[in-house]
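Take a look at this single chain in structure tokens; it is the form predicted on its own.
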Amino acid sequence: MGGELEGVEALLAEARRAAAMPDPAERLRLRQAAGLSRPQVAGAVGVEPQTVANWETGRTEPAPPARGKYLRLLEGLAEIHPTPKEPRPATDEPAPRAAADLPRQPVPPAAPQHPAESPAARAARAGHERHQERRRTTSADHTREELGQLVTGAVHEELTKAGGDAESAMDKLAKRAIPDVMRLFAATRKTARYEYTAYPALPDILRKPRKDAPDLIWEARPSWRHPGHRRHPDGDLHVTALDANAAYLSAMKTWLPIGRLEHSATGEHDKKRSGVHLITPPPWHHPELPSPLGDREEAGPLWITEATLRLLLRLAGPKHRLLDPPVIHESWTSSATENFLDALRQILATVRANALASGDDVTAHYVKAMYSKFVSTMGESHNNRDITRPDWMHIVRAQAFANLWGRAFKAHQAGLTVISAMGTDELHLAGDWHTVFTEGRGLSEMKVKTDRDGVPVHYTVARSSR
């Protein structure tokens, strides 16, 4: 009986909370009166900024679990910024008479009840939304094409100045790659949904103690070799060195914090937030694969990026069960999105693909300079004064290795022997790697690594004596 009463009380509490929710106009008024942005509210209640916009326009209603947090925020703001009372207009009329002396006023008719939306009306609404989405998508594609022309236009400009000398043009394009890519990045933000902080206040762990010293974040990039990379019990093994194409460009699709990092010591991971985390990692018991932490030599706690934490949690999950979950001690995070750099990434990827298809090495070289320098200078760099996000730099680099680790695991699952994994883009495999990867220069493809003379890198691992 007690459990039934508790269930009834829970339903009543939920109904009271629903009834107490201010209307959309009041939600908007309270946020603006407090001087809060939608991303700030979204980060506080655990949703996206667009969701807050939908709540404030009445397009959607808050739903659990975010509704409880949102309601508490609105109630607190209402105490600070109560609804202003309309002033009584000044008149020369005498004081109002008592209610008993007033003539009885007619009761206004009740507002008409709107009928429930019919199936045809719902279909019309859905069709309208699909049409609007197509228009938005077409407009976005048109914008991406125009922005892509900024890249190809710069190439044409420098080739013209150099009189068609490709090497001279590539040298000039490399020197202007940073300001050009920052202008392109700024152009992609003009129609973006998310506000962000280009110069956030940084925790000490992201500050370099000296100019020539790194901060405390571990990116997990490896220089890993199989224990039998010189003599293997299954040798003789024919090994091919492979390169992952445009590793940093692919890694720009990753979960990035979009605001100032906030500290948390809950020990929990919020999938809607991103940042850096202090963890105690679990041991790695798979010598045939690189550790997802790379070549970490020191045991004990360390600061890692969002990309590395998500890789560890994925490998600890029910699909893989390759290790135990890491212990999270504390975190510096903010609300996040996986698509923050995606518009820039897509533009550069499209221009790159078109350049490769047409044999345009100058444009391909320029695009590589743009995305690689964008990633490497978005932290603290005197070469790029437009943004200071070392957390982004670490996360993108770590994501590039996480992508490489995924390819190593895929090859291992297919029966190939992983001989080494280097940095963020180099993978040495023994076996027929064509059964796993497509050869080419596309983002999802792999190409054979060459030495300084352009010779493909192949070698043999000899059989060890048992």
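Since we're looking at a predicted model, the values are computed, not measured. Between two forms, the rigid core is defined as the largest C-alpha subset superposing within 1.5 Å. Positions refer to the first chain, counted from 1. Compared with the form predicted together with its partner chain:
- The Cα shift for W405 between the two forms, taken after rigid core superposition, is smaller than 2 angstroms.
- Comparing the forms between the two forms, the C-alpha position of S37 differs by 2 angstroms or more, with the core used for superposition.
- When two forms of a protein are overlaid on their rigid core, residues whose CA moves 2 Å or more are considered shifted, and Q50 is one of them between the two forms.
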Second form
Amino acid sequence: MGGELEGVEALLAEARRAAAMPDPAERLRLRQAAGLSRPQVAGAVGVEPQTVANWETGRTEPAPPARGKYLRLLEGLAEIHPTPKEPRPATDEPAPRAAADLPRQPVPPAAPQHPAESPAARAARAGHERHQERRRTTSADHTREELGQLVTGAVHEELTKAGGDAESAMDKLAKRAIPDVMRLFAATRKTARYEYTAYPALPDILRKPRKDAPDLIWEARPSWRHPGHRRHPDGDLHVTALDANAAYLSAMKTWLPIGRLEHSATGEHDKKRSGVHLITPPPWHHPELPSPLGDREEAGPLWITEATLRLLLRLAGPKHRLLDPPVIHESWTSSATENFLDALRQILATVRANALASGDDVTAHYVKAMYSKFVSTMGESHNNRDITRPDWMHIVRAQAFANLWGRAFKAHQAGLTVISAMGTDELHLAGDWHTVFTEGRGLSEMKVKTDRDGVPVHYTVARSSR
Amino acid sequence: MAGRWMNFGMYRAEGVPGRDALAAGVERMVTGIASPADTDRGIAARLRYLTASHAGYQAMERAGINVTRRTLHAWLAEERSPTPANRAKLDDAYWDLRRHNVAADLKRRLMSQGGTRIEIDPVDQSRVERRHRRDLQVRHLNVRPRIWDAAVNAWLEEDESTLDAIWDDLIHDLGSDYDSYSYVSSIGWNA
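Cool, the form predicted on its own is there; where's the form predicted together with its partner chain?
Next comes the full complex, this chain leading.
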């Protein structure tokens, strides 16, 4: 009985708080006044940081079950940091900024003996805040929001056409993903500093010998199992199979050559340039970790991309000293930037995070089709004639593999046993992986791999007797 | 050929004449049988294509394939297989016919939507001494339908002088340094 009544009381308390819910600007003010970060609040309330951001901009309203906790938090914060309804005493803080920023509009001095603000002063304060608010959202933010709406707009359009049938809308969206992402890419390049080359003359190593045969570039795709362990039902090590989220989307942040690749044989790596390099790889002497060159069986020189070379150089550097520096024989490079696809990446990542937070499968699916097809068709493809940059395709893929290697290394350093690293995004770890990665679907998080029936993949391994 | 590149390559600039890049761009749009002519599968597909129409027989004649009807039937039935020399001729005949057959489609792709915008990548000057370098950027041009029509016709007839004239005409629109683009490193477009 008592428990039920408590439940009712709790609901009533929540309803009372909901009736007095602060407006979005106040929510933001309270959090900032307390010096809390969005992830902190999100973690305490049990939602994604983006959701908190949406509540604070007024895009969405808090909804149960997280609403109760959030309102209780706001109530508590409001007690600690009450709304500054009255002008503060001059002794407390410097004069309001309004006076400095708007010299032409006289603001009456806020004297402590006049507690009520005059209408003109209130108007000045409101105007100042609106002005500041507008200044904080830069034109870049506006552009980003507009471009994000291109994506959500397409989803809305197809859903309307399909009469709400998610399946057929998803099919339609997958079909238009390539032209759409190319349009989005072009839009992100509108105000960009560099003009890139979409159809450069390619060196022979980047030309496919036949339409269905690969070129000479080694992308360092991992396919590795720990040689000292084997899968065994009575093994003593419990392994969890993990997946990196949206690996190719994260990998768009990489050093990409802007123009046509130019040849050099100096054997030196220029940090301001990017491209493909002919190297002789150093031997790898760490059997407990996958080789950063992937599952290459051939020894001897090979062509690798910028992403792999940078990984090798980092690992050869003073911080790690895991291997000898590679010998660079030749390079095809162009001046480079790491932010080339970053605008596109950020837009897609934001839309993806919003879609996942609100459980919008259609948009999430569409975004996935956009970035994965963008990467897979930016080389030579009949499905995408807007761009012919096989060098970019190789570099982005190699970056995804390098990122996976980085995660394997991070887990290894934290004391976990890396059992397997495979493909673009698969990592099998023995030990408590929660100490290293957070579980979730965000770009920096890892999710547990599930098999065809949706069952999480766990297994045990034993040390093989050797 | 327009231009002040009196002696192209003297200072080690690298590139191809614009007409060649243009022809190569049109050539890239042509698709066809993927299997090479030295495989049975590739030869069978070529024979089937060439014997499906009167134009096919004419193409074989133009390519210099003088075999009896009997031999041709034996090839088709895969009882005998063509000699390497005849395989090469069959390949030539196939691509000749294929180019003629897809030309109309290429024109449609290039001319719909009021023409196609091309990207011109200037010559590679990375080996040229700095003082001899020209200041060249990647340029874009809208190529109008009537020009595409003439260009595809010239490509089909392998008429280099017409292609050259078309290219010279085109790059006039690039402004005062147009003649720097009479040689290019590549041209690309989306059609």
